[in-house]
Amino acid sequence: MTVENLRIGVFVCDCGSNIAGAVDTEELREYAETLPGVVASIRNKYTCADPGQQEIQTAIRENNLNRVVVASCSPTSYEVIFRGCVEGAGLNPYLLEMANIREHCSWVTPGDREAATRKAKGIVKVAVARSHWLYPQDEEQVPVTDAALVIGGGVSGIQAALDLADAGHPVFLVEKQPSIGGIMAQLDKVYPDIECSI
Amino acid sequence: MMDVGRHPNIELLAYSEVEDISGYVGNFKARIRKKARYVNENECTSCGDCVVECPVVVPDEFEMGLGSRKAVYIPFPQAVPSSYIVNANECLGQNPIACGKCIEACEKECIDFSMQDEIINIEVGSIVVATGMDVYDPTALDEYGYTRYDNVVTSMEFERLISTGGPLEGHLGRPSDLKKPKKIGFIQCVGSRTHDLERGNPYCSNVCCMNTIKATQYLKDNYPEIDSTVFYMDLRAFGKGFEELLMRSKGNGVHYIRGLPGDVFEDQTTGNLRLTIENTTANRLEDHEFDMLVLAVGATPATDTEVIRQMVSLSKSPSGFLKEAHPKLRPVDTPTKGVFISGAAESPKDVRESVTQASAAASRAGILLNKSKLAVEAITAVVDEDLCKKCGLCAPVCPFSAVLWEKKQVARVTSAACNGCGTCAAECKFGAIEMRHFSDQAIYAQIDAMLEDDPMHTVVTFACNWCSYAGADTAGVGRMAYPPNARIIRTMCSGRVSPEHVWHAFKKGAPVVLVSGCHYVDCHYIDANRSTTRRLDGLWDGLEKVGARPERLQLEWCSAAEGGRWQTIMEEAERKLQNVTVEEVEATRQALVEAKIPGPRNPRPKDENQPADYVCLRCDHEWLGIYNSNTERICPQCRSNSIRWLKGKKVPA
């Protein structure tokens, strides 16, 4: 896709003071506006909160965005949330990119606002560049085998097996020893009520 | 326990081991070895006639060796399955002519020495790992005299001694003379909370304080005349009803003394134990004498957990217990989709916590199993049939056998089996394999963007999704500050990073490039990151060939838990960056214009386990090691993984 057709929205998150405390997020927002393909750059106090997500969805509709870059925290925790958010506004979830300016920037660059802001700009720039090369993707559906393997027949494995089995799932419970029970079976009484273990 | 045995939805495979697990979320395949019991467990009525006849007497492991059993036995009276078993290693009768008395004794003819191990292949949608914990062995703590004095026992042994079902049938006696003890001492934190790793573990084992408090209260309830004293450094009674139990125990006259003994001595005539402690609340030295001492031993990760951990590619915490996907939000999930953890495999736990976590894990697994179909993340490999040269290099590097290739045929990808690591794409010299969502174009665009404005202050960093990227997250969560020059390109696996990517970065003026991934044992794509090492070996050779310093390309393995290590890695990368000059970068750029992109340096079979010269590209340390493509290279001096294999270039003696 050419830059002319790209309509990227950048959403800069303050994360309260988690990001804004170390990074000049307004300067970052203004910088993001200048990046190729960016047509909207919006700052938010908490992008992951409902109002923040609604703002993303509104901006997608109003600006006809076809790429979304959220400059906030780690995708390992929040990508799934923002993917859901953009999908809710009719965008393919794979057109979302995250710029991790919290774990990888504001939290590890204390006491130097200029350096942290510079780094955040660099991270956002890279994320916007990557977003140029994102395409809609369709997820394949695979069947699920309705059965569980529980490895270990101590008190925890026993409980997990029973719960799964009671919920109607076939369970294979594998125990290395000749009997289930584990360490619990060796205990005579257990705390706090000093009652029998088995 | 009984419920498990009779639940229609549970197939109990006791005396069985998981030998192999393959597949992916929703579609795992497991191979289980059901070991021969030599007793038909469906027919056995637990009458015990066989036991009477068995001539072999061995220590009973269930009784912690404090009782005995026969070679044919039931592990304990309430065992599930309620069946006897013959331990073949102890039994005389595998040749029935030699013994075979149990066979004659069994009227139902349940005993069958021709029984073989059975291999059971199963298919499941999800897996719960509940491999538990082991109990710390206090042998190394010789000052407590555990191996020398009969009347020094572990808390597990004490548990069996007081148990009504134990070897003394509920009549507590001390091991040396079976006399009822008058004074019992408990020593806390044995093998826990120490920084001397040869004498225990740094973590708190979580259960030992309450277990001791329980034991003292149990003694007060059943043997009020016995005097108990607990020696501790801190008492951790933090759960519901715990403090109340501690108060009850104290109220009943149990002595709690803050201070741990240095040495324990035995009075050889009485078998009593003497110790001196510094009572740190009263600020005085005290002498004590006990009939019996109980060591409150801690917990250690179960050795079997490691086997399973490697089968399903889980991570472990620094303590050695399994690492959860997220400490607060996903405490029973793991980075491997469809695999959940439960109980003490994750950290030392008591019964209530184990049960709570088990229900959580079952719920998480159930959510998955309730779905008939599951969406697979669209990050799989796609072959461009027009570009494929049918060379077949891609197929063997796939850890999941998802890339299929036959001679003179284009490669094909089974996308349901593809986990998206991208090591096939990195291996392809012709750009014929593209990774959905982690495309080459996107990676090149990221490199270009990071080197456009201020390349001399940029460390081009490739980080794998699971470990090193998450390790960088952990550094952030821990507020571990480091120099601000890192720019990270996230890939699913370090195996995604192709020589072309690294070459491109240097061509564009990168002063330093860092490739990072999971430790070998943690690789989330089985062994895909071994390919990273092969490619870096090739790249280091290639850089040297064009006159660039190989140390400008760094390689580091960092787990998701190692935030501190990530901080160090970035500090060291910054140190490298400071040493690179503009002229040097420009010279490399010029040299790379014409230079061929170096392919991976592949070891030959004869290289394996042979002496190899290594140099650390972080600290310049050189040494003679042993080459093994499956062993992580690490500098013995600075712990870096930027270790170049100097093949054919002898390290000066």
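Positions refer to the first chain, counted from 1. For clarity, a rigid core is taken as the largest C-alpha set superposing within 1.5 Å between two forms. Since the model is a prediction, treat every value here as computed from it, not as a measurement. What changes on going to the form predicted alone:
When the larger part is held fixed by a C-alpha superposition, the smaller rigid part turns by 43° between the two forms.
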Contents of the next structure:
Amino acid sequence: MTVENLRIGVFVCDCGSNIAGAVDTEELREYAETLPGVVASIRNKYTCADPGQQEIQTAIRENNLNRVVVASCSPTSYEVIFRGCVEGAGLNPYLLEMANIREHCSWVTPGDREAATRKAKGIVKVAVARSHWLYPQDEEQVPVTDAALVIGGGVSGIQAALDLADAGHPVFLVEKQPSIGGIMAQLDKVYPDIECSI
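Right, the form predicted together with the partner chain is done; let's see the coordinates for the form predicted alone.
All you get below is the one chain by itself.
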């Protein structure tokens, strides 16, 4: 897809004062508008909240966006939420790119607003560039067998096979030796009772 066909929306989150306290988010929003392929740039106080998500969905429809960049918090915490949000607007959820400007910028650049804003611009620029290469994906469903394979018939392997069988799973125990028991089967007696090991 060429830059002319891209219609990217960038959504900059204040995250209350978590981001806006260290980063000039309005300057960041204005900067995002200058990046190739960006047709909409919106700033929101809390993008992950319902009003923020509704604003993303409205912008997708009104601007015919085909890529979304959210500049906010950690994708670990919020990517699933934003994927659901863009999917709710009819866009493939894999056409979303996250720019972590909280943990990677505002939290690690305290007290220097100019440096934090400059760093946030770099993070957003990279996220927008990455969004150029996104493509729609479908999640595949892969059938899973309930059976388990345990390799090694020593004490641990035997115990694992028994535990899995007790949990209701079919178990296949594979041992390369002619008998099971491993090293334990080679011992004459075991501590502390000095009993026969077998």
